[in-house]
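One chain is shown next in structure tokens, namely the form predicted alone.
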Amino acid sequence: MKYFIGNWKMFGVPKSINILKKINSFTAKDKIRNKYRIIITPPYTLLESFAKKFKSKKVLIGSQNCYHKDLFSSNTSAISPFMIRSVGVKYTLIGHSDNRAEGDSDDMLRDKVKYALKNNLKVIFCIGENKFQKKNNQTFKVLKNQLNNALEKKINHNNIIIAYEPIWSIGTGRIPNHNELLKTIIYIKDILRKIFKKTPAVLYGGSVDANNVDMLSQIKELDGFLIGGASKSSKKFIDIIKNYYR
């Protein structure tokens, strides 16, 4: 099974479910749909409404983020795994770069993680170096600490999804040659290993289009990808996928 994720950021209000539809009318007609999953996140404000017109269709809804708190708390604007998982909603995203750089912690991130298996929700967790540890050699050294202290060994590794998304490609159209892509993937994997004895989905983000993902296709290894602007664009979101499989 390969995943399509789409991350929405800050983008969508409620007419943008026209995106969705296009998708999921696509994968209606698609010979090949059960080799793959699409998942998408849009921001908190449509949540619900996505989760409950797409329940039984091919596209899931995902949220973007969770509170490292279960069920409710006095704590302003947080919104609760618990929260999420009532409305309909399977997948939430945790520790993306952009919440890290807003001071998700260590402490925190394994809490989100905790607390959303705890509410039926998947996880899919984002690990990645910036431009310095990567000029500096110390990639290995940060993705393995990111996943070592976030995942317990004791967590259920099937409703984990690992997402690598290197922090220097986030929308720069750069994106890690096959080599040495394919040495962080398996060195990913490796550590995974370690932690669980088997290995959770591995998916790649940063800067996927339909232009490059003809060469990510090509390592195996990779389950599949974590897509942020392209998915904004129903035509772009379903080249991806069109291309991936020529």
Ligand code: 13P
Given for the second form:
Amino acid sequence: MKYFIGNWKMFGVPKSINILKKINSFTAKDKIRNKYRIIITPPYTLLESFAKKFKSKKVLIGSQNCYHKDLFSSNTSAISPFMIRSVGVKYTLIGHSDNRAEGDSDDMLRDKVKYALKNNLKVIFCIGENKFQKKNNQTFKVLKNQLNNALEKKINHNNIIIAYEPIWSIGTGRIPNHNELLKTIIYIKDILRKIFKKTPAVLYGGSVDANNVDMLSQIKELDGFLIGGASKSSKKFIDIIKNYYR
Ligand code: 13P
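Starting from the form predicted alone above, please write out the structure of the form predicted in complex with 1,3-dihydroxyacetonephosphate (13P).
Next comes the full complex, this chain leading.
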């Protein structure tokens, strides 16, 4: 099973549901639709309406984040995993580099993962090194720490997906080369095997588009993609899927 996950970030108003409708009609007719799963993460404002509309459809809905506490609390503007699950959402991203940059610490991320899973949300956990760390050959160390600090042995590996998103690649049009990416994905899977005994799905994210997905599709160790910019257009998103299987 391959994942094509679209992260809308700060994009979308109610009528943007048309993008999802187009993606859904493509998938519903696609003969190989059982080979992949599509998840879109719109902003909080659209979660409930989209989740209702796409209940039992091919396109699944996820949140972009959640707070590191459960149920209710007195933290202004915070939204807990419990609240997200209560509107019919089944997935959440956690640890996106945008949120790490805003202050999400390893401790907070560990709690986010814990409470998301407790509330029956499947977690798409994001990791990735920045330009400086890459230049200084710290990539593996950074990834290992990010995984070990947030993921606990007792987690069911089926409820977690890892998205490797090198920060220097997000929104820049630059992607790692084939060997570099292959080595990194194998390394991530090794670390995960040490934690869980089995390996959850591992995705790549960062400037994925309909052109470079060809090269990326040659890395069979990859279980899918986390797509930012190109997920805001139904055509670009569908073209990524089409080109992946071409
Ligand atoms: P881009 O595909 O726009 O580089 O974004 C990647 C990303 O951050 C998805 O979470």
